[in-house]
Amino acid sequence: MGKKKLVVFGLGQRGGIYAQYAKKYPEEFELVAIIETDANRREKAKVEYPETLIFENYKDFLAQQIHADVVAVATQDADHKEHAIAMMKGGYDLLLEKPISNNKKDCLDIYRASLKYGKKVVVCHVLRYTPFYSTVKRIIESGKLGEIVTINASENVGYYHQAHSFVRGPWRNKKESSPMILAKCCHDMDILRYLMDETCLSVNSQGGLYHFNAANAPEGSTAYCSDCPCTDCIYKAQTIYTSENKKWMAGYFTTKELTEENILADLPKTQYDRCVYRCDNDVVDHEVTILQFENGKTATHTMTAFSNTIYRDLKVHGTKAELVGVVEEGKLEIRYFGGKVEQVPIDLSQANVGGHAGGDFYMMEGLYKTLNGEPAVGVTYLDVSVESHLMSFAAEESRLHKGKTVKIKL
C-alpha cells in the first residue's frame, strides 16, 4: 500500500492526534499541509511540523492546489458547511469530525454536496474502530448471541469533563454549539445503529438541565473560581486543572507546558474559570433516549454527567445469550442462556495514539487502508453517519417536547 498525503484543517486537540499519527506512521501519511488560524498553534506546528506548509486561510490553502488524498476536518462545529463544502469543491475527500453539523439542514447540505462533487467523506465516529466495539460487532455478526432484539448503552460524561466541555468550554450553549445529544452523543447513536444494523424508526427522549444553574449556586460564591471563598467546591477550576489526570484539558486555555505553575497563571478570568453555577450554559446535564427500529428491535441510550470517572458500559440482548462490558474496563463477558459465562479480553497494545480507547489510532489505520482500496473494519461514508445525526435530532425535538414520539425522515 503506497503513502497517502494529509491535510489537517485545525490543529486543536482532534486535529493534532492526526497531524501526530502522520508523524509517527510516515510510511502511511505525509502531512503536507496544515490550516490554522490560531497565530499560536501556527508557530507551535511550524515546530513541530518544519517540512509541513502551514496556511492561516483555508482559502490560500485551496489557491495552491496542493494535491492530497483526504483533508481532515477538524474545525468547530458550526464552521463544518463551509469547510466541508470548499474542501469538497476543491478537489478532496474528507476525513470530517463529528458531529458533521451543529443542524439538521447543515448537515444535509454537507451530504448532498458530497454527491454533487463525487467526494468520499468518512466521519470520525472513533468509537467503531476501538477494539471494544469492534469486538462487539463480531461477537454480533458470529451469532453466538442469537438474533440481537434490544441493546442498553449509557455514557457516563464524568462530573469533571461535563464542568469542562459542557458546562465553561466550547459545547456548553447549543446554539453556540450543538444539543448534547449530537455533540457528545452522536458516537453513541451511530454505534447503537452500527451494532443493530437496521434503520431506525422512531425516537422517544426526555433530560434537562438538572444541576449547573444558579439555583445551586453556593452560598457566597463568586462569577470565577480563582476569586471564590468556597475552596471545597468540587468544581473550583485550579483544583481540576492541576490534578494529574486531568491537566490535558487545560490546553484549552494554554499553550505552554502544561505545569501547575502555567496552568495557575493563564486560567484566571478565562471561561474555564467560570463558576459552574454562574455560565451561560443550556446543554442537559442528563437525557435519555429510547430508539425503534426497523423491525420491532428497540435499544436505549442514557446520557449522564454525574459519574466519577469517564466510561460508556454496554448490554446487548439476544435471543441465545447477552452481552455485558465497559469499554474502559477492556473487557466483555457473554452470558450464554443456561449457565455458561465466556469472557473476551480486549488487547489494546497496538494503539500508541489518541485516545478514545484506541479508537483514534485505529480509524486512522481503517483511513489508510481504504485509501488504499483495502477492506477496513467499521468504515462507512456520509449516508450511513447523516443517519445517526437524525437520531440525535430526533432526540433533541423529542426531548423539547416532553418526549413525544418523533419519526426519522432522511
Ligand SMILES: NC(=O)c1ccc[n+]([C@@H]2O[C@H](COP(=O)([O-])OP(=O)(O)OC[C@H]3O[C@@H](n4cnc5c(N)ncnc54)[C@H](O)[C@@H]3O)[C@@H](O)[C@H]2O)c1
The other form holds:
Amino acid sequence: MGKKKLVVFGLGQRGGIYAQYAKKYPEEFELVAIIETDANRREKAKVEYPETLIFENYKDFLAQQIHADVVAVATQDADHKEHAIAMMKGGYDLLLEKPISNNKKDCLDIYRASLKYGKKVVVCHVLRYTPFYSTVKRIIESGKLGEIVTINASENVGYYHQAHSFVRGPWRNKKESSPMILAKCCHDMDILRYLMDETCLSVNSQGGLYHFNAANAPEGSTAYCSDCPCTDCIYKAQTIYTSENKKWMAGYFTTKELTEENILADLPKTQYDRCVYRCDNDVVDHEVTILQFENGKTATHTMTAFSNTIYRDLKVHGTKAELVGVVEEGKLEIRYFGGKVEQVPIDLSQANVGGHAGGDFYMMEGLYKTLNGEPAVGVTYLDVSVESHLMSFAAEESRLHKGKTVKIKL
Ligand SMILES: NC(=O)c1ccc[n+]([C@@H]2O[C@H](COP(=O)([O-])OP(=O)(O)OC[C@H]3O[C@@H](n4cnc5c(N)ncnc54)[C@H](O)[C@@H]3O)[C@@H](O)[C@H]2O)c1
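For the form predicted in complex with this ligand instead of the form predicted alone, what are the coordinates?
Shown next: the complete complex, the earlier chain at its head.
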C-alpha cells in the first residue's frame, strides 16, 4: 500500500490527532499542509511539523493547488459546510469531522456537493472503528445472539466533560454549534443504526436542561471561578483543569505545556473560568430517545451529563442471547439464554494515537486502507452518515415537541 498525502484543516484537538497519527506513521501518511487561523497554533505547528506547509487562510492553500489525497476538515460544526464544499470543489476527498453540519439543509448540501464534484467523504464516526463496537458487530453477524430485537445504549458524558464542552465550551449553545443529540450523540445514532442493520423509521425524544442554569447557582457564587468564594464546588474550573485525567481539556484555552502553573495562569477570565450556573448555555443535560426501526425493532438511547466518568454502555437483546458491555472498560459478555456466559476480550494494545477507546487510531488506519482501495471495516461515507444525522435532527424536533413521533425522511 502506498503512502497518502494528508492536509489538516483546523489544527485543534481533533485535527491535532490526525497530524500526530501522520507523524507517528510516516509510512502511511505524509502531512503536506496545515490550515489554521490561530497564530499560536501555527507557531507551535512550525516547530512540531517543520516539513509541512502552513497556511492561515484556506483560500491561499487552494490557490497553490497542492497535491494531496485527503483533507481532514476539523474546524467547528458551523463552518463545515463552507470548508467541506470549498475543499471538494478544489478537488480533494475528505475526512470530515462529525457532525457533517449542524443543520439538515447544510448536511444535504454537503452530500449533494460530494455527488456533484465526485468526491469521497469519510465521516469521523469513530465508534465504528473501536475494537469494542467492531467486536459487537462481528458477534451480531455471527448469529450467536439470534435475531436482534432491541438495543439499549447509554452515553454518560461525565459531569466535568459536560461542564467543559456543553456548558462553558464550544458546544454549549445550539444556535452557535449543534443540538446535543447531534453534537454528542450522532455517533450513537450511527452505531445503533449500524448494529441494528435496519432503516430507522421514526423517533421520539424527551429531555432538557435541568441543572446548569442560574436557579442552581450556590449562594454567594460569582461569575468566574477564579474569584468565587465557593471553593468546594465540584465544577470549580481551577480544580477540574488541573486534575491529572482532566488536563487535556485545558488545551482549549492554552497552547502552553499543560503544567498546573501554566493552566492556572492562562485560565482566569476565559470562557472556561465561568461559573457553570451563569453561562449562555442552552443545550440539554439529559435526553432519552426511542428509535423505531423497520420490522418492529426498537432501540433506546439515554444521554446524561450526570456521571462520574465518561463512558458508554450497551445491551443488545437477541432472540437467543443478550450481549452486555461497557466500551471504556473493554468488557463484553454474551449471556446465552439457559446456557453459559461467555466473556469476550477486547484488545486495545495497538491503539496508541488519540482516544475514543481506540476509535481514533483505527479510523485513521481504516482511512489509509480505504484510500489504497483495500477493504476497511467500519469506513462510512456520506450517504450512510446522512441517515444517522437525520435521526438526530428528528430526535431534536421530537424533543422540542414534547416527545411527539417524528418520521425520518430525506
Ligand atoms: N469525531 C469525534 O469524536 C469528535 C470529538 C470532538 C469533536 N469533534 C468535532 O471536531 C470538530 C473540531 O473540534 P475540536 O474539538 O478539534 O475543536 P477545536 O476548537 O480544538 O479545533 C478547531 C480548530 O479549527 C481552527 N479554525 C477555526 N476556523 C478556521 C478556519 N476558518 N480556517 C482554519 N482553521 C480554523 C481553530 O483555530 C481550531 O484550532 C468539530 O466539528 C467537533 O464537533 C469530533
